[in-house]
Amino acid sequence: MSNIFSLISDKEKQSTSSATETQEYFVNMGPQHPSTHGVLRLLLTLDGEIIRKVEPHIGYIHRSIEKMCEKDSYQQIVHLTDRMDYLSCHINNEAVCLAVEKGLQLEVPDRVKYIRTIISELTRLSSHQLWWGVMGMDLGAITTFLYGFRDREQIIDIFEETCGARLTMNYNVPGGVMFDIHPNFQKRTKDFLKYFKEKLPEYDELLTGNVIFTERTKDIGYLSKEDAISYGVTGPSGRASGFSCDVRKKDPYSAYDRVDFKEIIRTDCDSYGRYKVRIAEMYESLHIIEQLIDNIPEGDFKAKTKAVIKLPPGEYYQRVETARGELGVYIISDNKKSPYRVKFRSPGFSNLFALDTMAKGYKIADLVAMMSTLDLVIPDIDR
C-alpha cells in the first residue's frame, strides 16, 4: 500500500509542476496604444504577466527634419522644431535661435532675454500640467485630465494672444522675438500665477497621496543614478535618479544666470520619484516667472539681422532644458544660407531607452506608470 501511495504522490507532483511551467512570449504593445502617448511600438518578452524585455519600435512618425534643415534658410529651421517636441515648442524654437545667434556671436537684448524665460517657464508649466493630467488618466484616474486641462487652458490663451497659435507656437527667431509682447502680458501671466499657486496643492490632494496611486508608483520601475547617467537620460527623469542635470544650472542662458530657483533632485530612483520632480518643478517654474514678470527691461525685443543668415564656416552646439530634458542643436556650417548639416539630441530618445532597464521584472500594468513618468512625447523621439 505504501507504495501505491507514493506513485500516486509522485504524479501529483508532476501534474502540479508542469501547471506552474510558464513560457515566454511576444506581445505587441503599439504601435497605436493609448499609454504610448503617440505612434510608438513596444515588443514586450513577457513570463506570465512578467516583463522579461522591452524592445522599443521607432520610425512611425518620423518625418526627416535634420534633412528637410539642410534645405531650409536658418529662419525656417525655427518653424520646424515646434513639430518635434511640441509640448515644449517655444523652448526647441529658443534652442535654434541660440545656436544661430552663437554662431553670429550676436548679443541680443536683455528684454528679449527676460520675455524668452517667462515664455519657457510657461511652456514648461502647460508640458506638466498636461503629464499631470495624463498619468493620472492611464492609471484610472479621470478627474486629474479635466483639471490639468482646465488649468493649462489659461496659458494657451497667453499664448494664442501673444503669437497666435495654441499647439504648434512660433515666437522665437533668430535675434529675438517676432514682435513685443501683447499689452494684456504681463496682467494675464500675473493673474495666472494667483490663480495656480491656489490651484496646484489640489494635485497632491487629489493625486499625490493617493493610496492606489502611491501603490502603483512606489518602488516600481527602478532607475539607478548609474544606468541614468549611461543612458543619458535627462531632465526630470534623470534629476528622480540622484543626477543633477539641469542646463539652466549647469550652462545658463536667457535670463536664468539672473534669478533664483533650486534644482529638484531626488533619490527614489522609481516612478513615484519622477512625479513628484515634476510637481515640485512647477513650483519652481512659477517662482521663476514671479521675479522677472515686473521687472522686463525696456527696449528693442529683436536684435537687427540680416534677411539672410549665413553663419561663417565651423562647427556650433547649443543646449537647453526642455519639459523632458537636454534638447541639443548641432549646427555645421559652410557659409551658406542653409546649414550643411543639423542635428537635434531629443531628450526623449535618450530616455525611452531606458524603458528596458527600468521594466524588467515588473508587471505589464507597471509599464504603463513607467512610461507615463518618461514623459515620453513620440514626435521628440521621430524626428
Given for the second form:
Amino acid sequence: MSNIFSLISDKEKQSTSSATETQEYFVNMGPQHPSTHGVLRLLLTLDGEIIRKVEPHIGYIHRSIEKMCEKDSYQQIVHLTDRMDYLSCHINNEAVCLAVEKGLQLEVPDRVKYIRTIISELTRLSSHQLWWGVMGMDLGAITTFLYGFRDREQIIDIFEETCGARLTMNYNVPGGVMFDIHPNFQKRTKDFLKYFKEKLPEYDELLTGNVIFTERTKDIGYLSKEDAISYGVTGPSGRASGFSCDVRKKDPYSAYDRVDFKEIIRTDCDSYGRYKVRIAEMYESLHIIEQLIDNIPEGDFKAKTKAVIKLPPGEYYQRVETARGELGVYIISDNKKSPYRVKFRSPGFSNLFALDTMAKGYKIADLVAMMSTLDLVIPDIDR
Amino acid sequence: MFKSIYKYLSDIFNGVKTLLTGMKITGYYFFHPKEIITQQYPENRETLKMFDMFRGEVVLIHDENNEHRCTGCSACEIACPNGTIEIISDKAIDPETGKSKKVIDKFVYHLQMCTMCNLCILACPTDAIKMAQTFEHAVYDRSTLTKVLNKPGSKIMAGVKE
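Please could you give me the other form, the form predicted in complex with its partner chain, since above is the form predicted on its own?
Expanding to the full complex; the earlier chain stays at the top.
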C-alpha cells in the first residue's frame, strides 16, 4: 500500500514541478528608457520578476574624448571635460587644470584655490539637488523633481553671472580661472546659503520619511564593503557601504585642507543609505561654502602661463572628488604642445558595473531605485 | 494576536501620517502662489535679460563708422578647438605707407560647431570680438547658422596694430 501511495505522490510531485518550473528570459532595458537617464542599455536576465543578471551594454554616446585630447592643446582639453559628467563640470575642469599645473610645477594664487573650492561645492550641491529631484521622479513622485529644480535654479544663476554659462561653464584655465568673480558673487552666494538652509529640511519632509519611499529603498540593493572596494565604487555610493574614499580628505587639493568638514560614512549598504549620504553631503557642502565665502583673499585670479603650454616629458596623475566619486586624470606628455595620451578614470563607469552584484535576487521594480541611487550620468560612463 | 493587530493598525496610521507630512508642503505652496518662481517664457521676452557674462554667440564689434578692430591675425582661429572660426584674408595697399597689408575679407563663424568655450575671446590681441547675450539660436535650415561676421563695406579702425 505504502508503495502505491508513494508512487502517486511522486507522480504528483513531477507534474506540479513541471507546471511551476519557469524559464529564464531576457529583457532589454534601454537604450531608450526614461529611467536610465540617457542612452544606457541593460540586458536583464529575469526569472519571473526576480533579477538573475544585469549586463550593461555601453557605447551609445561614445564621443572619443580621450582621443580628441591628443590633438588639442592643454587649454583646449579643458572644455571637452565639460561634456563628460555635465552635472559636475567645474570639478572635471579643475581636475585637468590641476594635472597640468602639476606638470608645470605651477603654484596657483590662494584666491584661485578659494574660488575653485567654492564653485566646486556649489556644483556638487546643484548636482545633488538634481539627483534628489530625479530620484523622486524615478520612484513616481513628480513633485520632488520640480522642487529640486527650483533650488538648483538659484545656483545656476550664480554660475551664469560669474562663469558665463549655466551648465558647461569652462571656467577653469591652466593656472587659474578665466575671469575674476563677479562683484555680486559673494552676496548672491550668501543669499543662496540662507535660502537653501530653510529649504533643505523640506527635502527630508517630502521624501525621507515617506512610507512609500522607505519601503522601496530600505534593505534594497545591498552592496557590501568588500564588493564596493573590489569594484572601485567611490563617492557617496561607496561611502554608504562603509568605504572611506573621500579624496577631499585623503588627498586634499585646492583649499580643502583649510576647511573643516566631515566625511559622511554609513554602513547601511542599501539604497536608503546611499540616499542619506547624499542628503548629509548637501549639509556639509553648505558648511564648507560658509567657511570660505567671507575669506576669499585678494590677489590675482590667474597665475602667469605661456601662451603655448608644453609639459616636460613624463606622466602626471591628479584625482578629485566629483559629485559621483573619484575622477582621475592621467596625462602622458612627450614635450609637445598637445599630450601624447590622456586617460580619464570616471566614477560613473566603475559604479555602473557594481549594479550586477547589487541587483541579483531583487525584483525588477527595485532596479530603477538602485540605478538612481548610484546617480549615473551616461556621458561620464562612455566619454 | 493583539500585538499583530496593533502593529497592522499603527503601520497604517504612520504611513498615512508620513504621506500627510509631504502633502502639507504641497498644500503650503498651493495657498502661497507668490513663492512660485515659474517664468512664463515666451510671454516675458521683453523683460527677460541675460547676465552680462552670458556667452551666447561670437560677434565682431563694429562702431558707428562701420569700423572694426580685427587685423586678421587668426589667433582666434588657432585657439578654437572645433574649427568654428575661419578667417579669409586679403591683401590691401595701405594708403599712408604704400605697402601691402593683410586685411580680412571674410570672418566666417560656424555657430553650429561652437561650444561657447570663450577661448577665442581670450586669444584676441586687439579685443575685436566679444560674446553676445543672444540665446534663441533655433533656425529652420542648418546652413543659415554659418555667418559672416564683418559687415559689408566695413574696414579696420585706424591705429589698430597686431
